[in-house]
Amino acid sequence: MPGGEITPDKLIVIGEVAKDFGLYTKITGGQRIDLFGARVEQLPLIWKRLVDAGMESGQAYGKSLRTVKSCVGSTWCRFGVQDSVGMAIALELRYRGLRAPHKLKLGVSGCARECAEARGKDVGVIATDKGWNLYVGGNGGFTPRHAQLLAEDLDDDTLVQTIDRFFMYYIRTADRLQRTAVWMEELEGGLKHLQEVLIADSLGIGADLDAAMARHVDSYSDEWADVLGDPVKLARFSSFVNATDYPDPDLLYVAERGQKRPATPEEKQAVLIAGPALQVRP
């Protein structure tokens, strides 16, 4: 759901899929909807219904772009000074599927009140009366860090170009599994070096970084849809090679708060299989 925006029709499809397949659903902190509990042979059936409704893979399984969180911005909030939702959607559609040394999270806030928590993201964008302030190198996790101000009052095109260069420079120079915050701490020259390379083009690589991102944007394809169109990949989605319609009997669940969750080892000894829900025997 780019920017956290979703139509009622798509919400209904998600609800219907979750209900039909008995999936656990949860709203995430990144403004997505988690669907848990699908068996491997059910995934293509679920993907097809979501793809047909106009949705794509959220890339939550890759070292890649995860989310672009946004507030409602100037569209619905009296404090908003820029269209944060529109910018968040544009950024997510641009960087979706971008593989990197580690996961990437972005936030776009429509004013300085910072409701999208942009300064806690790898790239944070905060609206001003003149354009956008760009922050880089933030994250939550084990060692939270605030992002640092890289550039101020950027117009839309300059903002996108600067983020393009930041991501590509990071991808090319960071170690594997290194978040942007740690990379910036270990980068010789730190923030000042980044400003010189990305904005002033001190190394003369700006055009090359721009072209690399353009190739990514032009070559993107939805991995769910790719699987649905490839019989070889589809054949991998079965619990057992010699019994494609037989579910894995080790996947056991119990009911909790109106939904299902995986059974604990102790509960598996007392699970009674009956109907679409698996209940613990009293």
Second form
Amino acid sequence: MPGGEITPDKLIVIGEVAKDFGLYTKITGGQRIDLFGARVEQLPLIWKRLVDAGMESGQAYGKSLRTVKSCVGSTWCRFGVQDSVGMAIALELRYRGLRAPHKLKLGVSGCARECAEARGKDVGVIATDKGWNLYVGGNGGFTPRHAQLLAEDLDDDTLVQTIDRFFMYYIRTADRLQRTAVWMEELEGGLKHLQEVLIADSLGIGADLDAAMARHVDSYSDEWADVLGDPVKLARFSSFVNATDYPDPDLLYVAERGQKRPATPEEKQAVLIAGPALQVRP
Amino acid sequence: MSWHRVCRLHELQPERAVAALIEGRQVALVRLLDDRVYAVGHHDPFSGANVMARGIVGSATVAGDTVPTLISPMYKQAFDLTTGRCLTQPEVALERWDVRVVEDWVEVA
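Starting from the form predicted on its own above, please write out the structure of the form predicted together with its partner chain.
Expanding to the full complex; the earlier chain stays at the top.
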């Protein structure tokens, strides 16, 4: 769901899949939809339904691009000065699947009111009346940090090129599991060094970084859709190698607020002793 | 417990684990690059979930010897595949079964 934008038809498909497979459903903090409680052998069936409806299962896990959060932007908001949704979608489609030392989050706000909380992201983009301001090195988590201003009033192409270089420079030089904020802290020269390398090309590596990102963009494919077409990978999505359609019998759920949730160890014990006195769901 | 035929060796990918069901017990089967196969409990004692076969296969040095390990995908504890024992908390262990390969059949007891 790039940019958190979704058509009613796609939303209906998601709802139908959630109902058919009995999945716990929640809107995430990253403008996506969580569907929890699927068994491993159900995943390919679920992916197929979503892929056939023109969606991807999501890049929501892994040390790679997570979400690009956006506000509604100039299209629907009286304060918006740029199309933040359009830019967020373009950035998500460009960087989806990009493997990195740690997870990567982006935000795009359509004006300085900052509804997308872009400065709390690794890369934050905030619209100005002349273009885009680019902030880098923000995060939430244990030690929240605001992203710092790297460049001002960029046009679309320069914005994308600068983010390309920022990500590739980070990916090539950061330690494993080091997020962008800590990497920047430990980088000699800090923000000023980044401006020299990424914008003034002081190390002469700009074209190399650009080419590396171009290779990523050109080679992207939806890994969940790929599994559906690969019998060897598909075989890994079975419950048991010698009982492929027999679901894990230890999974137990109880009802809460009209949906299912995993039973606690105490609830599992109670069901074992007294039988299903709790409302147990399949 | 007698020997149970579980699957063909070539169905197992090296350095990966799969779950198997043996007399109602959930087992994680691990094939190494040299075709040794180990069987330990699929139940992760730390998280309480049946997920060990989705863990990462690796190795560690224990008392000077290199031993194959299986790492829980939940909280990342490493277990010695030869003994089932957790490397960081030796009082915790996975169940362990004997494995033999007979003409491409993997058998567990």
